[in-house]
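Presented as structure tokens, the chain that follows is alone, the form predicted alone.
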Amino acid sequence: MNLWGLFKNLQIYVKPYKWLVFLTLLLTLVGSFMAQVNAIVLDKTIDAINALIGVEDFAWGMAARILTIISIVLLGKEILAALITFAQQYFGERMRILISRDLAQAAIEKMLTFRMAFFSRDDNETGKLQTRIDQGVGSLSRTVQNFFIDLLPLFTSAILALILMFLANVYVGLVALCIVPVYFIITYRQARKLKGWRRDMRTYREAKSHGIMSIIESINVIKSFNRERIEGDKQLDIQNQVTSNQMQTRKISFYYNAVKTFVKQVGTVLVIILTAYLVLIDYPGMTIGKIMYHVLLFGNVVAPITQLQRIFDDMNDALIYAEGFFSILNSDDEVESSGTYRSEKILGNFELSHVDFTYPNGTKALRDVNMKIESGKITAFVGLSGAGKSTIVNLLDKFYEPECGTILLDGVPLQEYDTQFLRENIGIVLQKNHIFDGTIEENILYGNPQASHDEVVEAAKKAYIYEQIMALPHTFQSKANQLSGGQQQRIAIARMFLKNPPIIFLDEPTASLDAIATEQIKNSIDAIKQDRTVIIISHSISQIIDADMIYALKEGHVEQSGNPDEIYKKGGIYKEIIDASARSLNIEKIVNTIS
């Protein structure tokens, strides 16, 4: 991304605050004029004092009058400049903060529209996305700050100072003008030299952030296997790459900074020598006061130079991080597709014909899948891990779209359905459901934000979690993330009860529950199966044995289908799973124990 592309992308976020831009620009112009006052006053003062010194009858009254006027002008100017600087910085910082907020919110809202495939890519892992957004917002907001608070006032002041130098003496103005492009050329070469290193730094920072999050999420596994050293060494390798990159970046920066400092000092010396020479030869309009006048003005001309490298560093960071940040905001092709069809009532008749699907990472999940899921019946998917069971559920909920083949719901292609409407009519209970930071009631209300407290209580009772909630000190206002895994699962099931959809997907809903809780949840699920379409994925015999229809999958393909008795008698993968489950449960011994 170049500077034009950066400002083009930023303008829509700056536009709502054009009144702040106007105020900042106005204050910048006034402040730039104020910055030249010292040079003008000093020029007049030195010449006035010099004239007094040459008089035989030195007038202390006149000298006192000059000093008084100077003091009033300079102090008044400093007070006014302080007020202008405060207002300029306040309005500029206000604009930066507001734009920073808008950028962050825009990225969040945009990501919420993305299809699941976006989050499944290797370069879009959680830590990398977080770093991409955080660094992008930070660097872009600094760009706004640099332009309106730092760069614009400095360059406005520099241009005014340069104009005053030309008006006073063309030759001195030319000397000052010649120094500026030399410095810019050096700065430009420095920026190009550092660009590749800064882009590498972005990659390292994303990897570092993702690695830290991975450690936190996997800390139990790491400690249980005593693998702290291995994980530490992995992070050390990334840290060493970051350190090497930083050292190389600093080395290049320090070299170019030294060259630019030398150029700036050469310019100052040239101005002093030239103005002194012009005074000595009695050049018209050149006085002793003009020496200090030009030196101070040249200081204003080169003032941006002292800040330019920092601003260029920030600008280059912004260009690099803007690539990743605006790739999120401008990824219209990643936006989840949505049709417009809304039926009066969804029955829940699914039909899949010759469906293939491959995940973004290249994993082939489904191949030529054909099945019918009838409304009001229980359909179970069985198969070994990786057989494609959960992938089918993801397709039915439009989390992903098939590569080829068709999926119909009540005779209408699934892609034609309004996505939001479709998901309002589907309830999902996963093997591990996410519990949001908040109270138990807030988590259950996620199923229906408009539900009353009584409805929340009823949902909790149906999920057999009510008594345990009431035993907590703050009951429904207790923090949900303090519950056990099994309790959190029942909160998720209560959330589904509250939603009360006509279609229910159950993906290992009792995997993390004990035997008694499993029985309770099974009873609850049985109670809401009436007149609903239920799709269940489970390795539990009790969950699938009473299904109306079973599809046995193997390596992404439907191997067998039929009711439990029919498919078992056929032999094959379903019979193998049932027999293995019975052996693992030691069914014969259990039967003998309870008989």
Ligand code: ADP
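Numbering follows the first chain given and starts at 1. Owing to the predicted nature of the structure, the values given are computational and were not obtained by experimental measurement. Basically, rigid core = biggest C-alpha set you can superpose within 1.5 Å across the two forms. Compared with the form predicted together with this ligand:
For Ala82, the Cα coordinates differ by under 2 angstroms between these two forms after the core has been superposed.
Here Arg250 counts as shifted, since its C-alpha moves by at least 2 Å between these two forms after the core is aligned.
When two forms of a protein are overlaid on their rigid core, residues whose CA moves 2 Å or more are considered shifted, and Gln235 is one of them between these two forms.
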Contents of the next structure:
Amino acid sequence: MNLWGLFKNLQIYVKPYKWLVFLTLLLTLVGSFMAQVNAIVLDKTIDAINALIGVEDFAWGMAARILTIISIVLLGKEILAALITFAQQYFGERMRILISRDLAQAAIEKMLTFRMAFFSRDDNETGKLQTRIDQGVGSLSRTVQNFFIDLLPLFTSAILALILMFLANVYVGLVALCIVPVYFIITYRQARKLKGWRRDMRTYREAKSHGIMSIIESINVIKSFNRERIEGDKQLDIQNQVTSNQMQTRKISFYYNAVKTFVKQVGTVLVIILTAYLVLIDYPGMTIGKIMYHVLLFGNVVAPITQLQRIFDDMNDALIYAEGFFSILNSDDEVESSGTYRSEKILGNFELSHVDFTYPNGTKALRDVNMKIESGKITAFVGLSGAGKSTIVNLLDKFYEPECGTILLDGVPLQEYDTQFLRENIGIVLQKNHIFDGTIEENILYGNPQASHDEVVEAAKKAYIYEQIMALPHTFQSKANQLSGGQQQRIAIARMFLKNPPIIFLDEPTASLDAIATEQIKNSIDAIKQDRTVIIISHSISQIIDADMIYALKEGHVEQSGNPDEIYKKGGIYKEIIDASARSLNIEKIVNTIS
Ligand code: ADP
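Which structure goes with the form predicted together with this ligand, now that we have seen the form predicted alone?
Below is the whole assembly, all chains and molecules, this chain first.
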């Protein structure tokens, strides 16, 4: 992305604040005029005092009058300048803060509309996406700030100062003008030298924060294996790289800063010599006051250029980060597609024919899948890990679209359904439960935000979690993420009961539950299967053999299907899995123990 593209993309976010922009610009202009006042006042003062010195009937009254006027003008100007600087910074900062809020919110809202495939791509992993948004917002809002708070006032002031120098004397103006490109060249070289180091620095920073995060995440593994030393040493390597990089960037900066200071001094000396010379030869309009006048104006001319390098760096960062950031905001092709079909009532009969599916990373997860899933029955997907069971559920919920083949729901192609309507009619309980930061009540209410407290209580009872919630110090107002894995699972089940949808997908719903809770949940799932479509993915033998219909999958393909007893008798993958489960449960011994 180039600078033009960056500003074009930013434009719509700046537009709502056009009054703020206008105000900031106006203040900038006034501030730039004020910046020249010192030079003008000193010019006049020196000339006035100089004139007084030569006068024979020198009177203190006259000198006092001049000094009073100077004091009033300078102090008045300082007060006004302070007010203007305050207002200009305040409005500029306000604009930056509001724009960064809008940018972050726009990215989040856009991201929420994206299809699942977007999130499962390698370059969109959680941490990476977050970094991209954070850094994008940070550097873009800094660009706005650089432009309106730093760059614009300085450059306006520089241009004004240069004009005043030219108006006073063309030769002095030319000297000042010649120094500017020298400064530019030095700054440009500095920015180019630093660019690679800054880029490396970014990588090291990411590695550093990633390192710290992974230590915290795996602290129990690190400790149990006594690997503190190794982990510490890994971090030391990164720290050392960061340190040497920092040293190098500082060294380069200090060197170029010294060169720039020298060039500035040379410029100042040239301006003094030239002005002094012009005064001495009595050049028209050149008085002794002009020496100070020109020196101060020259200071204003070079002031922004000293800042240029930092702004250069920020701009470079902004260009790099803006690309990633706007790729989120502008990727309309990632937005989830939706049909418009909404039926009176969803019955919940699915039919899959010749469905193939490949994940965005290239994993072929389903091959020629054919299924009939009927309402009022429990359909179980059986198969080893990675067989494609969860993938089918992903397709039925329209999280992904099949590569080829068709999926019908109540005879209508799934892609024709309004996605929101479809999902209102589907309840999912996953292996890993998604408990949000909030209270237990809020988490259950996620299933139906309009539900009353009594309905929440009812749902909790059905999910066999009510008593445990009531035993907590803050009952339904307790933090949900402090519950155990099994309890969180039942909160998710309660949420589904509250939603009360005609289609239910359960992906290993009892995987992290104890035996008693498993039995209770099994009972409540049995109770709700009437007039609903229940699809269950489970390794639990008790749930599988209770199903009305089994689909046994292997490597993305349906190997066997039918009634549990029938397909067991036929032998094959289903029998293998059931036999292995029975052996792992040590059923014979259990029977002996309990008989
Ligand atoms: P199961 O539910 O039977 O354990 P899955 O449906 O989760 O199996 O996975 C089927 C295949 O698809 C596996 O090879 C798995 O690695 C792959 N897979 C699952 N989810 C994703 C994903 N989000 N991105 C890429 N590959 C995936």
